[in-house]
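The chain below stands alone, shown as structure tokens; this is the form predicted on its own.
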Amino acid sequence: MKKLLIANRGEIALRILRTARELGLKTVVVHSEADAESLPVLLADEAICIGPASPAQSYLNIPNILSAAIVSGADAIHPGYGFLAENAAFAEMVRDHGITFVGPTPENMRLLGDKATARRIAREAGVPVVPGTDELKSVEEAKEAARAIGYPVILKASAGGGGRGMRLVHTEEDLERAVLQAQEEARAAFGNPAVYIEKYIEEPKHVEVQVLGDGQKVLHLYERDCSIQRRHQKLLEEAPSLLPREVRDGLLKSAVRLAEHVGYVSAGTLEFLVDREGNYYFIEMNTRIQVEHPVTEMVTGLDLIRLQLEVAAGEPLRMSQEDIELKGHAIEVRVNAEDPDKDFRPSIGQIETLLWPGGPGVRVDSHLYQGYAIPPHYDSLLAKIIAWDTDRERTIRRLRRALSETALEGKGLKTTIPFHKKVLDNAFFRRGAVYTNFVARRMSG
């Protein structure tokens, strides 16, 4: 491997740029009209126009992205989280065009990246999951399996995360309606209207497991916890998770089994949900890098984007679980243009006033700079701050007071770090009581 490709922008383009130019790889970064001036296009060895701003014209534009990677010479792709990331056909199609895609198998994704398929796969390998069912065929299979389980009950699309293709629904009266809206936001979304059903389980936990394989071996970098979430979307992620000792080595051991199950390869994540008995489930792996990635990063030690690059290079993992340590306790809030006062309504506008905080412990990732006008076409996320120390409450005083060194300011433009300011002061997140319904139960008026 000696070129790669970055198929993909903002923060996530810029952090994988970073780990290629210290293993020597030169860089290419492709990038819509719309992301020209932002800062990996900027940086990057060379840098490619792959259509408007558009993502279905650009990011989402798989013969574009193709002819960029072979008019470059390039020999590996990385699609970092979200577009492409998870879409076999492109990993099918980058492997017969001889270049090595820097993620999970096509094999791998088409048994665990689609959600109803890997509950499947979960059950088979002897992982728990919400009662539920497979992807649904018609409204009336979804309301028979409705009945079977009792409400509430949540539609999930099959083919992507993020809640999108999401709906609660309460009573068999709302269900027809929701199973209509699911189907076409997934379609929208991830091109697939496939949802299915699961039992709804109230004031969960929402944990998730770090994993690693290389085809021979799976390994788990420990768990994290992003229960506080607004609308299924994850605003704040911590490691580890303030499980009980046995509770969290069966989540662990689990997500090992059921990767092992299916022989993965590179980084993914298995999510469950664990309920106040300290019973878990699983809901759906991602099959790919995730946005909170920094957080297994910084109480570990290692580095998850060359750890990917590596394996895709044909390396074996050279590490056992024992080497595996982990040390201190660690925050990452997302820094999202959006105004939590008006429901987390997008906010955009170009950057005046931007100062980002330091220190020891502190790591901040974005591709803000300065002059930078955010593009209204992506996703809000700006930054994410991340804050590490020997424990919990140490860790909270640390990124509280990250936070309140940073300014980042532009005409129009509102953030979500007032709202982790008050996540971060609220009695019930110090004490760990927190569940999915947090931003809705403890920090609404």
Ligand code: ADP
Given for the second form:
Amino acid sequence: MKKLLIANRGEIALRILRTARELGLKTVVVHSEADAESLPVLLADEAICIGPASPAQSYLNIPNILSAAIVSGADAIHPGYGFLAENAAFAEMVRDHGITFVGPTPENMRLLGDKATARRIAREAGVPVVPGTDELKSVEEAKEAARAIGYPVILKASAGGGGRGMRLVHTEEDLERAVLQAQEEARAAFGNPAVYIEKYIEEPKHVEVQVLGDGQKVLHLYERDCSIQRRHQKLLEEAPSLLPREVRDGLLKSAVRLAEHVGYVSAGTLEFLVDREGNYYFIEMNTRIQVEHPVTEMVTGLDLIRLQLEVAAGEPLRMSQEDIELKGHAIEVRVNAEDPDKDFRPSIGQIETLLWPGGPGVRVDSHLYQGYAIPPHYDSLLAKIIAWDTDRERTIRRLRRALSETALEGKGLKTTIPFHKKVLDNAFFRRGAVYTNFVARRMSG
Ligand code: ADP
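Next up, the form predicted together with ligand ADP in place of the form predicted on its own?
Entire complex below, previous chain first.
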């Protein structure tokens, strides 16, 4: 591997570029017209414009991205997260052009990308899933299943993701309409109308396991708790979780077993819900690097992008499970261009004042710079601020300190930083009483 094309934008493009450079790889960053002045573009060895601002015409434009790889002579493509990262057809086309795709195989993605299929595979591997159904074939089947499971139930799109395509149903009267609406929404949003049912778990924790495979073996890099969410979108993530030891051990073993079952290659994340009794249930696998990977890097000291690149280059994982040690505690907050006082409405602007925090145990992953105009076409993530310290209490204090010295301002720009300060000050959060409804129950008003 000599030249890496980065098929993404924003903070993750910069994150990948940094590791690629440390490994001595040349970098090609592809970008939309709206991102011509972005930091990854300015820092890349080569930058190629692949289309207009709209993602469909640029970051999702497979022919243009492949052409850019061929023209620049790139021998590998890293897709980052979002956009084409979990698109098996893209991974296959990259491979068919003799270019290395930095990620799982198209076969891995096909098995695990569809959420209903992934549930089936988890059951095969002996991993517990939330009580529920396969893809629904009729409303009658939905009614019978929901009766057997007990209300409330949640309807989910098989092809769903990013917290979209989910619908809570409390009673049988609402079910028929909900199924039809969910199918219609799934068709419109994901091009696939398939939906399935899961039991709605009350006040669960969202805990996910980071795995890494090389085709021969699968290792875990422990877990992250991502329970602090809003509308099923993660806002703050931490590692390790606060689960009792037996629950945690079971979860880690289950995750490795499931990834081994499909011969998983590269970095991936298995997501679980954990109920109040400590029962855990697999919900889905993300076959890519995730936004929250830095917390795992902080507690393990490993560079996940480097490991992805090494595995993609055909190198076997040289470490064993015992070599991967977890030290201390890390917490990440997502700084989004959203107004927490106005129901997290997206906010845009030009960065006028920018001062990042520093000091021991503080990391900032961000593509922002003074004068940068935030384009309105993409997701609202501006930065991730991550703190590490020897235990959770100290990490909270360190992150609180880091946020208090951060200055990120621009005309009309609102960010989620004030919200995160409130979370870190919240007594329930400090006690570790986190679950996915935390923001709605403990942070409103
Ligand atoms: P997506 O792929 O859209 O991210 P997930 O299946 O990963 O969807 O679920 C996202 C979030 O939705 C979870 O972290 C949790 O907060 C909530 N959720 C999903 N399934 C259930 C369930 N069966 N019961 C309760 N909450 C759920």
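The shown structure was predicted, so the numbers you read here are calculated from the model rather than taken from an experiment. Whichever C-alpha set is largest while still superposing within 1.5 Å between the two forms counts as the rigid core. Numbering follows the first chain given and starts at 1.
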| item | value |
| --- | --- |
| CA of A146, rigid core aligned, shift of 2 Å or more between these two forms | yes |
